[in-house]
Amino acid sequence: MEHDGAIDDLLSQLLLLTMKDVEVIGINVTPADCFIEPAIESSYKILQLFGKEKISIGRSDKNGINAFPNEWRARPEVINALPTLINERYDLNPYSLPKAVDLLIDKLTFADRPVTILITGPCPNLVEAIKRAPHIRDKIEQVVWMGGAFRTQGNVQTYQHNGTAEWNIYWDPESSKELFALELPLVCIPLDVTNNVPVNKEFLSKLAFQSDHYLSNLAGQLWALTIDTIPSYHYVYFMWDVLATCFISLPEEFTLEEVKAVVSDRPPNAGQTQLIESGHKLKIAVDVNKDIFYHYVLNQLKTEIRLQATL
């Protein structure tokens, strides 16, 4: 999994965990929509929920053509500080982790059997391991990557620029256009089917039912931080991440089309996902089963977890 540490990203993290017939073998955080340090620590801690902090996390020192917004950026401060996490041991020094790029390579190196590569953030680290390595291609059995704006409006709302693009791609658009062009077998989760899942307060009322389910909880206090993270008047907060996730496990309730596209890496419209003939191969989901999605992710967050006793 190669996630940038925001709300969205740890909730897919705690929900990837929670899938019996997925081994994770490995996590990379990137400074993208995050912090690096706070965003380590809350992967940490969502891994030892699990009892799964031997699976080893990656440290991204990748800077992206266009930051985030500070004040995104800074949630894994207040996630860590959640009664539900706050107590849970953390003795991770973070500057001794391995570099995302050394451990993507190493991992695909001795893997196995096939790997899916699952991306919630954005994609340099998998574009600079298949440069540096590129035998490791052969052992990528598809990358799922939540980015994109193909047949919608974009989510960026910024200078210089006309709001075509989707975030995760636009943050380094030039590592975006080069893995369009890998043609790998990549499957996009893009706006135009997130933009049918929002986290709405239908969905948070069902949650809070099933609260005395540690996870369930866990998760509603994360999504309860979302009604503020994004200005209401700009944006409302969608399962960008979670539904990509949910792709690892539910592929069959997805509408997928083969398209041909690029990315544009220069202004107005910085990472724009434009379908083009000449394009590169790839498939974009265009639909969901909604009830399906939203049934799935709530009966996953009733998985019970061992706890351990903190003193």
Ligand code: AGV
Second form
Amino acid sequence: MEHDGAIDDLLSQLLLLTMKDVEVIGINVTPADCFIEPAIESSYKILQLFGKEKISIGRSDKNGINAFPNEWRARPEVINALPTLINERYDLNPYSLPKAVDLLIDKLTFADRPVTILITGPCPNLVEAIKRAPHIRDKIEQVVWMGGAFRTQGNVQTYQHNGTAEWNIYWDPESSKELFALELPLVCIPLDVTNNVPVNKEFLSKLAFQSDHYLSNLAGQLWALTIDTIPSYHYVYFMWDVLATCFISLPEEFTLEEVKAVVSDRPPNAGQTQLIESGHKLKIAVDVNKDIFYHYVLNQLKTEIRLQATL
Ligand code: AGV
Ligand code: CA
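Hand over the structure of the form predicted in complex with the ligand; the form predicted alone is what we had up.
The next block holds the full complex; its first chain is the one shown before.
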């Protein structure tokens, strides 16, 4: 998993760890929608809840061309202070961790089976890893990437931009452009489909009714932190990464379309994913059975973890 430490990246990591058929072999954290140290702490603590702290975490030192707002990036500080996480042991030195690109190359080189790469943030680590070690390409079964806005408006609203881009692509449009050009077996879970799954009060209420399950309680606390973004339409928090993560276990609930597209790397539309006939082949999700999705997430969050097992 390649994530960038935002609230739904951490929820996605948590959800991925509940999936029985998934073996997580490494987690890279990129300082895009987060500051790296607190995000690594959150990631590690979540691994530890599952007794899986042996899973390697890689630290990315990439700098995006277009930085995320600092208020968003600072969220893991709050997350680490939540009652469900604050007392988790944390004695990891973030500077002792392997570099994300090295970890990716290492894990793929030595994988004995094809690997799925789930990306819930920007993609520069994967692009650099393939440039440095082209042989890893053969180990990639598929890349599932939360990113893009194909037939809908983007979610970037800033200077020198016309609003057509999605943030994960916009952070580093050059790497994104290169990733498309690589024509890997890539499935994008873009805003076109994530717009169907907002974080809403009905869902949070159902989750709260099952909060005697430790993970439901933790997830409810995490999602509650997103609600202050709701009053203005453009800042509705969606289950962007969580939906992409569910694609791993519920692929049949998604409608995919094979398209050809490119990424723009110049203003005023840097990061826009454009459908054009001369573009690169990839698949995009255009629809999802959202009732099944919400139901699945609620159910997975009833998974019992170490803390409860030892009560
Ligand atoms: O564009 C969606 C991506 C997802 O990977 N991120 C958040 C998810 O982790 C960027 C983003 C868009 N709007 C945001 C974002 C918001 N209101 N708060 C934090 N991040
Ligand atoms: Ca993210």
